[in-house]
Each structure stands twice: as structure tokens, then as C-alpha cells.
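The data below hold one chain only, encoded as C-alpha cells and taken in the form predicted on its own.
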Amino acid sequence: MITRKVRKWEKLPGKNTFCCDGRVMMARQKGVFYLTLFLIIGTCSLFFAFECPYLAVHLSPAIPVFAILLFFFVMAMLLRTSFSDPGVLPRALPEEATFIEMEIEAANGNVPAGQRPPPRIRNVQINNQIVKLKYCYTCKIFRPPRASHCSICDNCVDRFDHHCPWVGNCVGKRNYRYFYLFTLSLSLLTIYIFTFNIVHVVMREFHCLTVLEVLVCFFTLWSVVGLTGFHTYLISLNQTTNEDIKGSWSGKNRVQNPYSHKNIIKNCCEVLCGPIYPSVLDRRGLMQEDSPVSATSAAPSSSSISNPVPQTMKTTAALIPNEHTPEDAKPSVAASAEKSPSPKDGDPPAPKVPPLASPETDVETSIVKDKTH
């Protein structure tokens, strides 16, 4: 057997896909994501085709300029936030998985036949606050709060907010800043696009290219100055989308959100000035990962623990009489006569004497066979 070094994303569960090594970091469904790159990409290819030398001219050359670095700024955020890890949760190993459950089963006690077991929950306190951590049957894991399993990538996300196709990737965690750079830099690209086409028209005469980005621009902008604005509105409550879908922190029952410091500044500074913290996945660490080989390759390697040197070997080599043994461990004269037993009448002849007996026995045999004689 020999080991393969192999990267772990690799070995990952869930339904994300990976590329460069581990580097980038994707959901399987990713059509509507090359939809968004060809929608900014083409609007912005057309205008700076057909718009921008005559605005240049005629206005200022600052627009294309602008334009530009409006436009290379929304695809950096865009790429930032579909190519990043959004906080997936590593689940959890069978020894972790059969601990939880030992756990869980001491907990909850024996539950009759018939009867429904009770939820698998824990109650943590933030701000003076009880939160409810759900357990997860998928990733075999107590989800850390705000955490939640997105059913697309089969991962449980930290601080998820919502799964966007239109990215590629879910948004959480390490992503959700670059998310609402990504829709508020687009709105701006937007709402600037779409005021220099109805200014070139105004200026120059119909164009059907210019109409066609016109149309584009206006149904775009309303679909992505609006989602800006409901993010807006979410970070400065502190809140994510899946909590304002579910109505988590909607004040019934008396349950407040606990994360939000009750300002908009100190929650607006929490989301988009906060630490970038780091993945836990450790996608490009290295594993181990066992592979057979031929009996060939392997033999002289095995040939020496298959076939060992026999103890007996060992023990009588030390005794030759040209090896350096100490004294006392070599043989007498008188030892190995009263050993060998001396041969009888009628009896055959004794055996010669191996060779790694001494000198001495060989002259001691001699004289015996000739008194027999």
C-alpha cells in the first residue's frame, strides 16, 4: 500500500464544485450565473461601443472614464462573491457524529413505542437573549446561531441569508458584504448607463442599439435598486433575509432581535466594517489516501521482514571461533565432550561434526574412534 496525497475539497460532501485547485468555490447551477456576466457585460460592451466617443467629445471624457471603473468594480465584487467559501460548516466525523448521538439519546431518555421523539434543540443565551440551535440530520451537527442547510448546496452556510442563483453561490458569512457591494455598485452602473443613453438620444438622433440599452437599463434597474434598498434596510436592522422571511425576530412573543445594537450606524459598521473571518473548510489542506500496489514493487521491500534470519543463526554464529565473542560465551573442551554422547559397539558411526564445531572437538572425535577400533 502507498499513500496518494490528495487535496480536500476533494473529498467534501455537499453540491459545490470546485475549480483551481480548491481556489474557486461554486454551486452546481451556475446557468443563471453566466447570464448575469453576459446581461453586465454586453450592456456595458455596447456602450462603451457606441455611447462613449460621442459623449467624450461632445460632454467630457470623464464619462467613459467613470464608466470604466464603475464597471471593472462590479465584476471584481461579482467574481469576490461568487467564487468565495459564503461560511459552509464542516460536518461532522462518525466519531463526532455517534457522540452526538449518545448525547442526545441520554438526554431525551427512552422514548415509547409509538411516541414522537422530542425536537433536537439547545438553548444558548446571547445579549440576555435564548436562542434555539437546531440540529442539523445532514451534517450531524448542533448549527451555530443564524446558521442554516441550504437545500441547493446541501451545506449548512453560517449566517446564511439566502441562496442567489444569479451570483452562483449561496451568501453568508465571508461573502454578504461583497454581495451588497456587488448590488449597489450595479445599481449605480445601472441608473449611470441608463441617464447617458437617454442623454445621447436627446442628443443624436434614434438608434436602435441605444433603444435596446434603454430597455435593458429600465427593467434591470428596477430589480436591482430595489434589492439594494431591501438589503439596505436588512443591515441596518442587523438582520439576514432567511430571518425576515421566517419572521424570527418580528417581535411576536416578546422575542427581540438579539444581534442588532438598536443603531443604524453600529449595525451598518457590525456587517460591512466587521473582521473577514476565515474559512473553516480548509479546502486546499492535504489528505492521505491509501492505494494498492503490485506484489512485485513491494517484494524486496517485504523481502526481509517475509524471511527473517533464524534466531538459531544468530546464536550460532556468535559462536565461530574467529568472531570476537567474549570469554566466557565460548565453548569448553569438557562441555562439548560431555555433550556428545561416546558411540557403542555395533552402533553406526557417529555423524561428522558440522562445520561450526571447534578445532578441539574434531581432534577429541578422532581419538575415540580409534580406541573403538
Second form
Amino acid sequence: MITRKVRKWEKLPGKNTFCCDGRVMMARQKGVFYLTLFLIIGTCSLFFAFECPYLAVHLSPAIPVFAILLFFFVMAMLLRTSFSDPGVLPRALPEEATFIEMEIEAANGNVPAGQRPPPRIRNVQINNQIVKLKYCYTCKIFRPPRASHCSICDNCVDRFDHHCPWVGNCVGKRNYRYFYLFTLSLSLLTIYIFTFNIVHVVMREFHCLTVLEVLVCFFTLWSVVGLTGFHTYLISLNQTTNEDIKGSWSGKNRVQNPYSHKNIIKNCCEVLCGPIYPSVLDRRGLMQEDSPVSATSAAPSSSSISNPVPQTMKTTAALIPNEHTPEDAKPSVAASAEKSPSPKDGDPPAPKVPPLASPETDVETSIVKDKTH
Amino acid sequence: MAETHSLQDLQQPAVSSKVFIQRDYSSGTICKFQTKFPAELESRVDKQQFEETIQTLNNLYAEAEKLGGKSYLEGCLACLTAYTIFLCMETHYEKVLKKIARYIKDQNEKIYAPRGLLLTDPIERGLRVVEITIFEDRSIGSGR
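Okay, that was the form predicted on its own. Show me the form predicted together with the partner chain next.
Now the complete complex, all chains and molecules, led by this one.
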């Protein structure tokens, strides 16, 4: 049996890709992200190459300087959003999963034979509001409030907002502010380039490359500015896109958002200037890996040991089927393998960029996703 | 199989069972653990001692996540540098996490290890649970 030391990211379940030895974490499909990069860098390069020299001389050298600063800020925010851990919750280790199963069994009591056990939900009272915590069959945990399972990345993400193909990553608790600052600064950059293109056309001449820039800026403006406006609205109410789409706090049945401070400034401060949460997913820790045949636990090490259980293997916890467990989890053939639509790359920009593959709200689809590994 | 963080025992005790202290979401999404004393620890450790440990942990996490002038200042300054400042500086939360790690190590050494218990830092479990490993009570004339 050969043992070797590996970084934990190599053994993490889920459908993320990692780069730079675990420092960078992204979704699997990155095509649209490359398009975003190309559009931003391409348009800005044309602006710096063609318009800026003229404008710097005839108007002010501050124009390209400010554009460069804004460009760097946009790129920094984009890369930060794309490369960081959105707030992924690590899956429960077998012992924890078993412990939770036992608690559920104890709470359900004796279920008469032939009857389905009740759904796995924990009720919690937050700010005089009953919030239901759902059980995630993939991660084997009760999801914290505001967390949701992303079917594209196959992870539970804390304070899940949406999965954004344009940045190639989920947007969650840890990178939401970077995402917002990215859309905000990109709006400003787009308006800036658009304005100075018009000025350039008026002052100088009508160049085909200027037309190209104006076209890109025009379409970007409508989508990105709209998106920024939408997220500003969400931030002022301390809501996530996921909650907004599901209508969690829409106000009917006297349901109110328990996380809101009822004060726009306070909500904005919390979301944008709150503490910067560390990643709870240990990607760069070292662990021992035995030969690939047996999935044994590693020798004790100073960092936590996660069992290198492959995705297709079930944990040792016995899964008690209930009304939420779809047919294929029971010993019968699955009716349909794929339920959720696969993510569509290259969708036209919309004022509200919805999660193109809906985040996991239904335990059934999460089980189906688990099955399709 | 046994985790020997800082146990002084020469023999490696076997793991009898594990208890998981769950999160307490009654105050919202802040990191807070339930202080309810689990039945499995009744014979091992004093209830008050345990509650004090969990309460101190909760206070430390509250300190890390506190929304106030300091955190706002850190956020705004970091934003001005496009968050590049964190390439060389630690965030306030990370500093408190180190404090928590030291506290847990200290508690393990002083209180829990002599009683055949081991607290695992919640950060190693995704801040979801406080895992308490209960070792078989093999030692003759142990404290409890």
C-alpha cells in the first residue's frame, strides 16, 4: 500500500475545478467567464489604444488615468468573485451524518410500517419568524438558514445568492460583496467608455472600432446597470436573489424577512462592510492518501482528516426513505435521470441574470444529481 | 484511529463515540452553538464547565462577527485597496479564529483530555458542529 500526501482539494466532492494548488476555486463550466474576460479586456484595450491618446491630448490626461484605475478595480473584483470560495459548506463526515440520522429517527419516533416518515425539516425561530431548515441529502446536513444547494457545483453554499455563469462561480456569503462591486464598477466603466466614445466621435471622427465599442457598451449597459440596480435593491432589504425568486419574504401570510435590520443603511453596511468570512473549506491542508483501491481513513495528522470517499460511494449512514426521497433512491429504476436543465452557456444578457440552473431547493433534484455522478 | 492532539497518555485510547453540538440559529445566522448539555457527557464532565466552554466559544465567534465601527472601517479600507490588502494582512475574523484555536487547545489540555474527551475546533467541521470525541475510559482511578 503506497501512501502519499495530497492536498485536500484533490479529494473534495462537488463539481468545482481548482487551480494554483487549491488557491483558486471555480465552477466546472468556464466558457462564459472567458467571454466576460474577453469582452472587458477587449473593449478596454480598444479604448486605451484608439480613443485615449486623442482624449488625453485634447481634453485631459486624467481621462485615461481614471479609466485605467477603474479597469483594474473591475478586473480585481471579477477575479476575486470568480476565484474565491463562495461559502461552500463541507459535507458531513460519516460519523456526523450517522449522528444526525439517529437524531431524526429519535425525533420521528415509531413510524408504522407502510407509512412514510415525515419530511426532514427542522424548525427554528429567528426574530419571531419560523424558518424551516431543510435536510440536504447530498451533503447529509441540515442546511443553515439562507444556505442552498447549487446543482451546478454540487455544493451547499452559505447565504446562497445564485450561480453566475458570467463569473464562472456561485455567488454566496463570501464573495457577494465582490460580485456587487464588480457589477457596480463595471457599470461605471461601461458608462465611462460609452460617454467618451461619444465625445470622441463628436470631436474627431467616426471610426469603425469606436462603433464596435459603442455597441458592446450599449448592450452591456442595459444588462449590467439593471443588474446592479436589482442587487442594490436586494442589499437594501438584506435579501438574496434566491429568496427573492422563491418569494420567501414576499410579505404574504405576514411573513417578513427576519434577517433585515429594517434599516437600509444598516442592511447595506452589513452586506458590504461586514466582517470578511474565512473559508471553512480546507483546500490546501495536507492529508494522507492510501492506494486508490481502499478508501480508508488516514493516519492522524494535525489538520482534520476527511475520508477520501469517492462521489459515487454512499456514506455508512442508512438513508431512511421518506416522501422526499424519489423513486430511484429506493431499490427501483429511476424514471428520469436528468431533472434540472443543464446550464446554458452564452445566454443573452438580461437585466436580471437569473440562475440559469436553479439552485437546489428540492431535495429530489439533489438526489437525482447525486445519482448521476 | 485515535486522535492524539495533545494527550499525554502513553497508550492510545480507543474512540468510544462522538457527540456533535449543533448550531443555535435562534439569533440568526451568526455562529453560535447550543449550550444544551448532551446526555452522553453526563458521566464525564461537569455541566457548568461544559456550558462555560461553549459560552466562551460563542462569545469569541460573536466578537469575530461583530458589526461595528471596527469591522466597517476594515471593510471600507480593504475596498479602497481592491481587497489586495488581504494578501499581506489577516482579517479580523482570522485573528479571532486563531484565538479560538488556542482556547480550544487550552481547554483540551486542562479540562477535557484528563477526562478522556477531545474537542474538535468547529472550523474543521465547517463551523457546523462542535465535535466531542469520547474515548474509552480505560485509566484506573480516573477523575470521574
